[in-house]
Amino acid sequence: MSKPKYTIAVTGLNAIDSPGPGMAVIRSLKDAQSFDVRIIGLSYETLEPGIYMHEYVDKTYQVPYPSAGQEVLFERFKYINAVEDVDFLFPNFDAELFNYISLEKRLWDELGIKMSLPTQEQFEARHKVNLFDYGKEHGIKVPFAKMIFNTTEIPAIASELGFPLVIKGKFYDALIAHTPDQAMQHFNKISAEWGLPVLVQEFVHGAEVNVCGVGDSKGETIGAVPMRKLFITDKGKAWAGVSLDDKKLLDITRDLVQKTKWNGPFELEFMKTNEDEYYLIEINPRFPAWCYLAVGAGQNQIEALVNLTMGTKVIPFKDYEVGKMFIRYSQDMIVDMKEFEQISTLGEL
């Protein structure tokens, strides 16, 4: 019996020190056993490495920045879909998800493009500025946090929580401040890059453990693999990690998915204290950049999500291999200048 072949579009082709998840998602799709795939890359910048990795990406189109709005994005997809006939779309950046969630029904009804995303309510409820209340509602410990709009608010929070403090952007970036001056510097840096408000969060001492998983919108966890960071960049991103045997963490994850009826991919970020307490510090409503570790550990969650969304029966993963590691690396690609000129001028390669 022949396998279906899907045309799947993927964003997040960058590979900076805080890499997008796109290439990890694409590698997972290429490893899929139940279908064949043609990959359409969606880029924002002309120097995103995935554009030029032709062994993974069959064709790339530039798409408008999220700030351009939903109508501009939809018109671009009308053109792309007329050429490529896209079956499935993986948005992989937090900043673009609001537009894609808003367009989800329209992309399916008018263009036949499927996605699997959290609902708008799920997306907003887990936002960093709402996470403390979210934790109280669902019985999960979350460090106290407050959103601020001005550096003048920092001293009062510092006197209440003490140092160190975690200063976070509304989409990305988290920096640890040990002094009032450092907190103000971090506020200015993050607000300049990601805008206001900025979040000031209580610091929790411990080891960071994360979970990559998928929910089916009915309360079932299709897959979940926990990971401990072994090497962290100065931006707090995992550059190496190992899959964990952590039943308590998996129980917390499955309980949250069941209570929230989460739909689609997610990454849960926790701090595990020396007393074995788990504090939820972030929920990312998409696959993380390290999601290929889940494939290496025996759970191709990306493949399962495509099958689930396309109406193919999926059996939830029950097991995974403990002690599987990922180690990220950088290498230089040699690219013909003509390709760079083409994506820059035509918006396609």
Contents of the next structure:
Amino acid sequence: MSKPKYTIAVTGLNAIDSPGPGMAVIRSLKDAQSFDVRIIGLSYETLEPGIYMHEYVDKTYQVPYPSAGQEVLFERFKYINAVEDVDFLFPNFDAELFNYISLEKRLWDELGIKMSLPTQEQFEARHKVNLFDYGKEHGIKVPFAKMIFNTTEIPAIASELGFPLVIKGKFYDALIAHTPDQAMQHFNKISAEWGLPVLVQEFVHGAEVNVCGVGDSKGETIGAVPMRKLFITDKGKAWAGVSLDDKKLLDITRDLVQKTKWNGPFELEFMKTNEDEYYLIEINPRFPAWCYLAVGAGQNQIEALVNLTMGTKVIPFKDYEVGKMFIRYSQDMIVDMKEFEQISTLGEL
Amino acid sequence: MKIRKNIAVSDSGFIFNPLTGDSFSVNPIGQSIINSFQERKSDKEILDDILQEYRIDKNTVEKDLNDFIRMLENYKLID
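Write the structure block of the form predicted in complex with its partner chain for the protein whose form predicted on its own appears above.
In what comes next, the whole complex appears, and the chain from above leads the way.
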């Protein structure tokens, strides 16, 4: 039987030291056994490495920044779709998800583009600023956190929680503060970069463990692979990691997916204490940049998600290889100025 | 003492804890102590084995063996 061929658009081509998940998602799609794929890259900046990685990305189009709004984005997709006839779209940035969730129905109804995203309610409920209440509702431990708009609020929180504290941006970035001065510095740095509010979170001692997985919107976990970071960059990103045999963590994950009827990909970030307690510190409603480890460990969750959304029967993964490692690397690509010129002037390459 | 379930120990003395992702390397004596734990030998039996194999006084072996066991406990490699 011949395999279907899908045209799949992917954002997050910024394969830099703090990488977007796009290239890992694309690699996983290229590894898919059940379908062939043509990859359409969607870029924001002209120097995103994925634009020039033609062995992975067949064609790239620039798309407007999320701040440009949904109408501008939709118009751009009308153009891209007229040329490419896109079947499926993978948004990979937290900051762009709100727009894509809002456009999900229109993209399908008017352009025939499918996505697999959490609902607007699921997206908002798991937001960093709501996570503490989310944990309470679903019976999962979450470190206490409060959002603040001004540094004058820091002393009161510090006297309640003590130091260290974790200062977090609303979309990205987290810094640990050991003193009031440090907390204020971190607040200023993060608010300048990511805006307000800034989140101040109780610090939990332990090891960070993460889970990459997919929920089917009916309460079933299609796949889940836990990982511990073995090497972390100065930005806190994993440069190496290993798949774990952690039944308790998988049980917590399946329980959460079941209770929330999670739809689509997710990354759960936990702190595991020395007493083997798990504190949920973040839910990312997308695949993480390390999702290719799940593929390497035997779960091509990215392929499974496409099949699930395109209506092909998917059998949930039961197993994966424990002790499989990923080690990230970087290399310099040599690129013709002509290509840079083309993406810069025409917005496509 | 019992080496925790699922802990993998290779012939080269490389230990991988699949629950935590931690990995360690031990020298041949460390490896033989871990093998002895896997064979369910007691601390005393292990002590006697080392005394028989190496020319060393009992006090030193006792102290080093205890230190090693504390380390294994600390890294959650034994129950």
